[in-house]
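A single chain comes next, written as C-alpha cells; it is the form predicted alone.
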Amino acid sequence: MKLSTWRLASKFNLVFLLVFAISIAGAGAIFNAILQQQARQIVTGNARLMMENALAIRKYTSKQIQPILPTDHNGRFVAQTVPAYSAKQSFEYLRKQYPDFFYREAVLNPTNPDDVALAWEANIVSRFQKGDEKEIVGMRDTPQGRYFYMSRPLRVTEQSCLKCHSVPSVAPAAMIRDYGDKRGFNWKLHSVIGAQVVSVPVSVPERMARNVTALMMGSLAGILLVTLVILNLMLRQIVVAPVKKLAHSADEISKGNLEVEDLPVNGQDEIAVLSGSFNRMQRSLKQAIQMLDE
C-alpha cells in the first residue's frame, strides 16, 4: 500500500481554500460597505469645504473687492466686483485639483440667465425658503449617471448686494446694458434668492471604495497565502510524516514482516498516542505469533 504524502495536505489545503473563499467574499462585501459609507463622508467634507471656500470667496469680493474696484470700466460691467462670479471662478481654478466636483450658484431670479435655477435646483430653493432648513443632501439621475449633491441657501446678507438688485433705477448703468432690467432685481435684505450645490458622481465615491477594497482584499490574499504555505509544512512534519510511517509499518506488518522498527514516540499529542499504541499492537502480535509457534 502506497500512501501519498500529499493526500491529507490536499484535503487539508481544500478546505482550508473554501473557507478562504467564503471569507474573502463575506470580508469583502462588509468592508466595501464600509469603505463605500467612508468614501461618501469624504466627498461629503470636502463638498462643505468646498462651500465654505465659495462663502468665503464671496465675502472677501463683497468687503474688499467691491469698495475699491469700480463696476463700470471703459462701458463695461466689472464682473469682478460681484461675488457670485468671484466664487465661480475661484471654484473653476479649484476643479483642476477636483475634477470631478461641479459648483453652482442657482438663483430663482438671476442677473446672469446662466444661473437660473433648474426645476431641480429650483425646488431645492423652495424648500429653503418655507423652511428652515440648513443643508440638503441627495442623489439625482442624469444622463451622465447618478449624481451625489450638497445645497445650501444663498441669504442676501449684505446690504451692499442691493445696489445692484433692489430696483433697475439704482442699479449701475453698466450692468443694466450688459444685462439688462428685467433680470435681478426686487430682492430684499435676509431673503433666500437661490442656492448653492456642489455635485460630485456617485462613481467617484464608489470608485474610492472599490480601489481600498481591493487593496485590503490583495493584503489579505497574501497574508493568507503565506499562512496556508506555514500551515501545510506543519502539517507535513507534524502529521503527514508520522502517518505515513504508520502507514508504512502497518503495510509491512501486513504482509508478514513483524521486524519493524518502532514508532518514534514525541509528546503527548494524539499522534503520539496512537504510535505508542500501534508500538503495542505489534509488539503484543508479535508474542501471540511466537507463542502459537511454540
The other form holds:
Amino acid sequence: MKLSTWRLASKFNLVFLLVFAISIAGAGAIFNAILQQQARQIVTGNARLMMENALAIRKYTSKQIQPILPTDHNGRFVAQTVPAYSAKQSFEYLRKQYPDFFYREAVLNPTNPDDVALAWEANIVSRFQKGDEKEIVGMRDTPQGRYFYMSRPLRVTEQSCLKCHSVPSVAPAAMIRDYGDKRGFNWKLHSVIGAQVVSVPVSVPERMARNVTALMMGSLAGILLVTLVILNLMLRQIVVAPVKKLAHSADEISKGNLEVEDLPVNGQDEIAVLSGSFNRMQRSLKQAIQMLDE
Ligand code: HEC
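Could you present the same protein in the form predicted together with heme C (HEC), rather than the form predicted alone shown above?
Time for the whole complex; same chain goes first.
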C-alpha cells in the first residue's frame, strides 16, 4: 500500500485556503467601508479648514489691507484690497499643493460674472437664505465625474462691505470702471448673498481608502501565508511523518513480517499513545505466533 504524503496536508491546505480567501474578502470589504468613511471625514475636515482659511484671509484683507491701501492706483482699481479677491488668489496658491480641491464663492448677484451661482449652487444659497443651516454637504455628478461638495453661507458681515456693494454712487470710481455698475450691488448688511463651496472629486477619498486597504490586505495576506507555511511544517512533523511510519509498519506486519522496528514514541500526544499501543500489539502478536509455533 502506497501512502501519499500530501493527502492529509492537501486536504488541510484546501480548507485553510478556503477560510483564508473568505476571511480576506470579508475583511477587505469591512476595512474598505470603514476606511472610506474615514477618508471622507478627512476630506471634509480639509474642506472645512480651507473655507475657514478663506474667511480668515477675507477678514485680514478687510481689517488690515483695506484701511491702508488706496482702491485706486494710477487710475487702476486695486483688486488686492478686495477680500473675495485675496481669498480666491490665495486659494490658487494652495491648489498647487492640493490640486484636487476647488473653491468657489458662488453669489446670486456677483460683482465678477465668474462668481455667478450656477443652478445647483443657487439652490444651496436659497436654502441658506431660508433656513438656519450652517453647512450643506453633498455629492454631485458632473461630466468630469462624481464630486463631493461642502458649502457654507457667505454673509455681508461688516459695514465696510457696503462701501463697494451697496449702491454704485458710493463705490470707488475705479471699481465701477473695471466692473461696471450693474452687478454686485444692493447687498444688505447681515444678509446671505452667496455660498462658499469647496468641491473634491469622490475619487480622492476612494483612492485614499483603497491605498490603505491594499496595504492592510497585503500585510494580512503575508501573515496568513507565514501561518500556512508554519502549520504545514508542524502538520508534517507531528502528524504526517509518524502516520506514514505507522502505516508502513502496519503494512509490513500484514504481510507477515513481524521483525519491523519499534515505532518511536515521542511525548504523550495521541500519536505517541497510538504508536505505543501499536508497539505492544506487535509484541503480543509476535509472542502469540511463537507460542503457536512451539
Ligand atoms: C473695495 C471694494 C470692495 C469691498 C470693501 C468689498 N468688496 Fe466684495 N468685491 C469687490 C469686487 C471688485 C469684487 C470682484 C472681485 C473679483 O474680480 O473677483 C468683489 C467680490 C466679492 C465676492 C465674490 C462674488 C462677486 O461678487 O464676484 C463676495 C462674496 C464679496 N465680494 C463679498 C464681500 C464682503 C462680505 C465684503 C465685506 C467684508 C466685501 N465684499 C467688501 C469689491 C469689494
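Think of the rigid core as the biggest set of C-alphas that the two forms share within 1.5 Å after superposition. Numbering follows the first chain given and starts at 1. Everything quoted here is computed from the prediction, not taken from an experiment.
Q: Compare the position of the CA of residue 25 between the two forms after a rigid core fit and state whether the shift reaches 2 Å.
A: No, residue 25 moves less than 2 Å.
Q: For a quick test of reading the superposition: does residue 16 move by 2 Å or more at the CA between the two forms, rigid core aligned?
A: No, because once the rigid core is superposed, the C-alpha of residue 16 moves less than 2 Å between the two forms.
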